[in-house]
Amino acid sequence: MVSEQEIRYAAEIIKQGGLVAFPTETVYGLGANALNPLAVARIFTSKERPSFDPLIVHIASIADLEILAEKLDDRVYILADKFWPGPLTIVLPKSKIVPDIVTSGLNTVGIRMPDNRIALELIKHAGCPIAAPSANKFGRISPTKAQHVKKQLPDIDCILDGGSTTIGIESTVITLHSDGFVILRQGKITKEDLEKVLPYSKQDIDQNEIMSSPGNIKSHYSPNKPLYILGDNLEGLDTKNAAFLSFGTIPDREFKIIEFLSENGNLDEAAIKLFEKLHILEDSDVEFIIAEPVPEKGIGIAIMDRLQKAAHKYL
């Protein structure tokens, strides 16, 4: 358990322009003072992240939202009341206080309030909103444990070890049109969940809106070993030195390693285990990984989004 003293120490690092990895309910974030452009630049350098990929800003109170964003309407407060703290990021028109480096020069900023005690206390003690993408090298597997962060980012200033994350998939990202919401990145909170609060927009999403959300590059979340999805053209592949990432199926051919996302087809369990199992297989001595697809319903849509992007550069 992370102590109050450890959180206060990490908050001082944030205040001084340093980088802190911390747990949220989704994945571990790599945080810096969102209002300090030099500190935010260190995130991009440490992650080897391209400057065109904007960051999400994490807050601990609605008062922070009102400082960071402009043109807030009642729908934002309805969403916040229903889904915050929680795994929902809302892309909104940014205020002048938000440095351009945070938003990759766009006039919008993604904001969320994480549902994690350590994250919320860190933000409060730091006294500033915290910009934080996932705490990994750009394009690689997202971290759901502190050791995943240490593996990829061993030289950052501080890591708060809060154990395993409880959702395991990055937040849902949405933006608002005049007639409702649109989803820019799939996550735990689904279209059906959101439609209980607001209508889904019938307007098309434009390119700037797509670019306003992280996680929309075709190749992302990738292990350092080739990953394929079962059902793709795998003819001629010898799987004796390969791994199978299963959603409950026992494969009908020989594999060196079989790891289960869920043995009984539970999508929430599969989401929690997805990145953890990919880290295990990345660190194993297999030659490549074949993943079983999951049903594209509920959080399964987000799981398949991650698997397809993880496999993209190998197909």
Given for the second form:
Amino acid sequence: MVSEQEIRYAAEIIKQGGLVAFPTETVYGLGANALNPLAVARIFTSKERPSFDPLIVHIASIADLEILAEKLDDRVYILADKFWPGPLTIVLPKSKIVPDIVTSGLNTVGIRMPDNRIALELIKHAGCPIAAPSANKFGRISPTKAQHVKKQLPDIDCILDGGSTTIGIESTVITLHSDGFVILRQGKITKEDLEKVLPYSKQDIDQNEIMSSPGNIKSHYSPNKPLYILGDNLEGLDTKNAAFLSFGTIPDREFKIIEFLSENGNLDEAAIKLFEKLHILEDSDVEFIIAEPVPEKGIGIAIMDRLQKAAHKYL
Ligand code: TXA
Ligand code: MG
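Structure of the form predicted together with ligand TXA, please, following the form predicted on its own?
Next comes the full complex, this chain leading.
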């Protein structure tokens, strides 16, 4: 349990321009005062993150949303009412108060209200919105436990240890067109969930939107050893020194390690365990990892998105 006192101490670090890693319901974030460009610059340095990759700003109240974003129409309030606090990031026209470094120079800002007590209290006590990417080195596996943050970012000022995150995969990122929403990054909240309150846009995502959302295009989430997604071709492959990341299937050949995302095909459980198991396998002495694909429905779409970005190729 993280005490009130620890949260206040961490909030003080944020106020003074430092970095704090904190849990959200999705993954751990590496936070700084979103309105302090020097503090935000430290996030990019410590993550070795390229400056073209914009950060998500975390808020604890709708009042914060109204300070950070402009041209808020009813749809934003409908989404906020239905999905916040929760794993939905909405990309909106930014106000002048948001420093360019946060948005990589874009005129939009990604905003979300996390569904985690520690995160919300940290934001409230810091008295400012908190810009936070996932607390991992750029391109590597996202952290779902405090120890994952320590492994990749040993030098940061403070880590609030709130135990394992409860969703395990980063938020869904959307933006709004005049006729509806489009998804820039898949997550727990699916197209079907969103369609219950807003139409899906008929206008295609344009090239600018794709380029502005690097989480959408770049290879990401990679363990430090090759990962392949299992097709049907394991013939002739020596897997004695490999790991199998299973979604319930027991392979009929020898592997050095078998880890289960779920033993009975449960997608929510698989999402929670995905990064945790990849961390375990990255730290093991196997030569490569073969992951069993999961069904592309519900959060399975986001799991496959992460596996495909982590993967070298299909087998
Ligand atoms: O669940 C999450 O979203 C976690 C926790 C910590 O909140 N955060 C997270 O941040 O995943 P990060 O930095 O790993 O991913 C941010 C991604 C960017 O790579 C980009 O794809 C999208 O969010 N994004 C942020 N601001 C954007 C903008 N203005 N326009 C388009 N995409 C944006
Ligand atoms: Mg990330």
